[in-house]
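Let's start with one chain on its own, the form predicted alone, as structure tokens.
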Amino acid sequence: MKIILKTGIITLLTFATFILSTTNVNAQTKSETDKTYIKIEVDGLSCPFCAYGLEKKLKQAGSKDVLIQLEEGEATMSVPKDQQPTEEKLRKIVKDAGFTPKEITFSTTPFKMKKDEK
């Protein structure tokens, strides 16, 4: 009898343990699915101080995870689909930021970090 029962609790721990790690990753995955993500080159950034200005401005878009590269003069981030500002909105931030706005993409997955392409 006790076999049984060690054996049934057991099983009834993996089975919640592989419930609750399935329904993690669909939550995840959901999570960026539901994301638009921004890429703005930008002309004009030449230091930090700058580009924490920029990534102020950037936040009032809807973003909480705005990173400006200030070598590659680019500023990355993410926003709720439903809250996607328009390209128009984007370049009047960049210019009212004192910055010159250039090509801006927008797509349905993050993009490639230039350090991370090695």
Second form
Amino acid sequence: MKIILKTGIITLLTFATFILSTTNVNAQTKSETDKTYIKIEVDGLSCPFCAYGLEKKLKQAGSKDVLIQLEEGEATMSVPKDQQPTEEKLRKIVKDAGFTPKEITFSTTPFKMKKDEK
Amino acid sequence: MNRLIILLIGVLATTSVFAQGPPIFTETPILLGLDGGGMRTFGRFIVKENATVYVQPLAIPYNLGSKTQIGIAGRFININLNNFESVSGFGDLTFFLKQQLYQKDGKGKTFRIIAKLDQVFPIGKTSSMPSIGSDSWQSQLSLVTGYVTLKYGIYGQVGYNLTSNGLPDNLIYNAAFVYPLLPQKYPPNQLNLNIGINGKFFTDVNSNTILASGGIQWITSKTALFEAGIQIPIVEEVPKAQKTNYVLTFGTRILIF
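Now that the form predicted alone has been shown, please provide the structure of the form predicted together with the partner chain.
Once more the chain from above appears, this time first in line as the rest of the complex follows.
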């Protein structure tokens, strides 16, 4: 009887763990596919103290995770797919922040960061 | 001559009131971040042969766009004459306008030129001896350039200050080199070394003043900066009793907009 009970509990726990992990993976995948990832090459990013305005303006465009990389001269961010700004709008934002926009890339998957590659 | 000294104090007090970013003692052509919608104040001790002057200015710039900035600066001044009582009060008020004329950006670098207009309203106290205000309307037009990269920054300013009420007009010339001591990253945690010269030539009386400047800046976050610097005269064509020994500056800049 004890053996049957033990086996039952272990089976239940294993099943619960499997269900939870699958749900998590599904949630993560769904969340990632609902986003558009944007990389903007920005010229003129020459000082950390002056990049704040760019970050602030990009956040106003609907992103909560703006990342500015000075050495690469890049700003990356993600926005919900249904709020994706146009390339024209992004160029205006960068110009209004006092910088020069270069290439803008849209992607359905996150961009690899230099620090991630190390 | 007494009013010339007041004008000189004004110069020492205002040279960098409007410099809203690195460098400490020279103007910058960059109107962004801590150079933009910030508030700047510092305490400046001007130690002269015959007096110690303390100046506490407060400057608030406001960006009308990415290429235009306006602002206002006021200052509290205390003059402590050696072996005599001290006088203090609010000095003149300055309105300033910056307009960007040229911008050339590259990856991790920028070259910019701006025109800057300073208009001094002589509202400072003039009833004391020595006077706290200059009692002179002054208009200064200058060109400011800067080449800033992630590795260093070079800044320059040339301008002419028209005065009224018998004060001598003057030509200003400033230059600075800024070197970051820590790797540049964002959000910032920067330590910057500043060196430079600040010159002023009083055209009507052929009197020249050149100060050698040095200082250090610590940018602790996206919105706050602390700085300290010293200026030592290398040329100062004034009577010996009125010569400046050194100028100490301690200040902060906080982004508010």
